[in-house]
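Shown next as structure tokens: one chain only, the form predicted alone.
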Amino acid sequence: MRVAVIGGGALGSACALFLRRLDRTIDVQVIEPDPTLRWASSARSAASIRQQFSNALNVRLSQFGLQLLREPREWLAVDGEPSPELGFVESGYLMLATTAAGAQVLRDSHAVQRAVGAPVVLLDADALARRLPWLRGDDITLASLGQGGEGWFDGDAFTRALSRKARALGTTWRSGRVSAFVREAGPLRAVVLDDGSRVEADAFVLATGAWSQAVGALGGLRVPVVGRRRTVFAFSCPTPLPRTPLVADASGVWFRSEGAGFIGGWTPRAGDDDPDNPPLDQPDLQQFDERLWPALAHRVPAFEALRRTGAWDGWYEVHPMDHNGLVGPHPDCANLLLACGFSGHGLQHAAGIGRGVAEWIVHGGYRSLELAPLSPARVAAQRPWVERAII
């Protein structure tokens, strides 16, 4: 069997890795136009992992991703080379609610998380003040704190480790951009690259992140995934603080420790977002003064004196209908499997998605985790699979 994976970021590399891990007879080629991954979401993200989701499947996907971060020698080491350094900092997430409705979401999610073994605790305002005295909590109705299995890591190093391991298992990489699809009576037979060459395969995987809509359109296929800009700001604080968890404030602002300073950002609400696929390398610096600083100073009094020290931007590959990924065969082209649209949690779920896509291709169905809720067929049926904990 021949499989062509379109996209060599974290998701594409994970698909390639697990295809070769499951069946060494499969010829796997990865097509990637940017070998440096300069524009890849994985290289420009805040690279965090959490178990605090409202759906059990998303929790389990994070738990598998956690295995790779905790045990890189077992999963990602290449013979004769040192175990990859992934920079995993296990420091937890803190989700804050300031309304009764928000508190109920945390309670409902907590029940789901605990049922699948996530070490998460709920805290009222008094308990929160005792644990984190540097945090203002008088307006908090409830907080959820991860006590293990959450934190952040080096997203670029993780993606390169996935790619290196896939290559070591026999995957080949093609540098090029897909410019056309060749379809015959429905199935996809080949893709044409920008240099005119063709890559023929029996199955194809579309893992092109924010570019997925444009790539799908080359074959007349609807892939409702768009790129939305997210800016990450670095800042310092003159008041020494202990290492923080990643704090997701009810205002939509998030922050966490990063070395001697901090990084943070803002999750736009409906109607506040940038247009689809805006240009990058133009961080929205105004956002810091208008959105972040007021919310940060409110939540952490010491941040009143913070100073912005840097900023960068990247794309979230957003599936607007429900902000969950599209995984599995395209309903109009059965031999094209999608692995895109994760709206900010693709990097932490890349391993589980890659394993699932590989199982589908090799076995004809999912074996480890049932990924059917993420099927692209839900789009045409207008059946959103809602995740209530989107950051």
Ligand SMILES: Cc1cc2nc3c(=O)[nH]c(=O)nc-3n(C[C@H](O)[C@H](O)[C@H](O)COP(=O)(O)OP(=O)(O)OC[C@H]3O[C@@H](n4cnc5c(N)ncnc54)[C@H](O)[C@@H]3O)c2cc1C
The other form holds:
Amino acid sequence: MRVAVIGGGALGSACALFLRRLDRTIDVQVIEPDPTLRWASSARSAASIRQQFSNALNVRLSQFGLQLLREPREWLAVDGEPSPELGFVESGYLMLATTAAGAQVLRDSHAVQRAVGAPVVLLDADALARRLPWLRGDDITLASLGQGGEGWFDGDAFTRALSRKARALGTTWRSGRVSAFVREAGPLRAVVLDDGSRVEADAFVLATGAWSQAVGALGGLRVPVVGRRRTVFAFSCPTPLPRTPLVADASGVWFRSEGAGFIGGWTPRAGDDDPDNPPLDQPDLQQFDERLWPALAHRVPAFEALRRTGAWDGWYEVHPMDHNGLVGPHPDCANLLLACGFSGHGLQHAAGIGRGVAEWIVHGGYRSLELAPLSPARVAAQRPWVERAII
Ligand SMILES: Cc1cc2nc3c(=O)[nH]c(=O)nc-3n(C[C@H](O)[C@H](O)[C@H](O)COP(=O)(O)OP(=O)(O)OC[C@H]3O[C@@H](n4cnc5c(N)ncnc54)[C@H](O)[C@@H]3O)c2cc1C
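Okay, that one was the form predicted alone. Can I see the form predicted together with this ligand too?
Next comes the full complex, this chain leading.
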């Protein structure tokens, strides 16, 4: 069997890796125009991993991602050589609620997380103040703190480790951009690259992140995944603070330690996103002054005196209907499997999605984790798959 994976970021690399892990007879080609991954979300991510989702499948996908981060020798070593340093810092997530409704969401999610073995505790404002005295908590109705299996890592190194392992298992990397689809009576037969060459295959995986809508359109296929710019700001604080968890504030602002300093950003509310898609590499510094800093200083009084030290931006690959990934065969083209649209949680779920896509291609169904709820068929049926903890 021949499989062509379109896109060589974390998702495409993970799909290729697990395909060859499952079946060494499959010919796997990954098509990627930019070996430096300059604009790829995987290289521009905040690269954090959490178990604090409201949906059990999302928790389990993170738990599998965690296995790779904790045991890179087992999953990512090549010829006995350990994978590149992944820089995994296990420092937890802290999710904050400031209303009764928000507290109920945390309680409901907590029950789901505990049921699948996530080590998470709920804290009231007093307990929170005792644990994290540097954090302002008088407006907090409830907090949820991860006690293990959450943190952050080097997203670029992780992506490169996935692709290095996939190559070592026999995957071929092809430099080029898919510019046309060749479809005959439904199935996809081949894709044409920008140099005019054709790649024929029996199955194709669409792992082109924020570009997925445009690439799907090459074959006349609707793939509702769009790029939305997200900016990450780096800052320092003159008052020494202990290493923080990743704090997801009820205001939509998040921050966490990064080395000796901090990084943070902001999750726009529904309808509050910038539809004009400004270009990358021009971070909106006004956003920092107007939105981020006031919220940061409110939550951590020491941040009143912070200094912005840098910023970068990247595309969130957003599936607007429910901000969860689209995984599985395209309803109008059965041999094109989608693996895109993960919004802000694609890196931590790359391994679990890659394994699932490989199982679907090799076995005709999922074996390890049932990924059917992520099927693209839910788009036409207008059945959103709800995850309440979207960052
Ligand atoms: C600022 C920011 C913070 C984030 N924080 C987190 C986080 O904390 N935790 C987390 O889990 N996730 C996070 N994410 C999301 C995560 O980074 C993405 O979900 C994930 O990296 C997507 O990987 P991908 O391989 O699908 O896409 P990408 O990494 O974007 O790769 C897609 C590839 O497709 C290629 N491509 C495009 N067009 C074509 C074509 N025509 N032919 C062939 N190839 C093509 C591109 O060159 C690109 O390399 C964040 C994202 C951003 C931007």
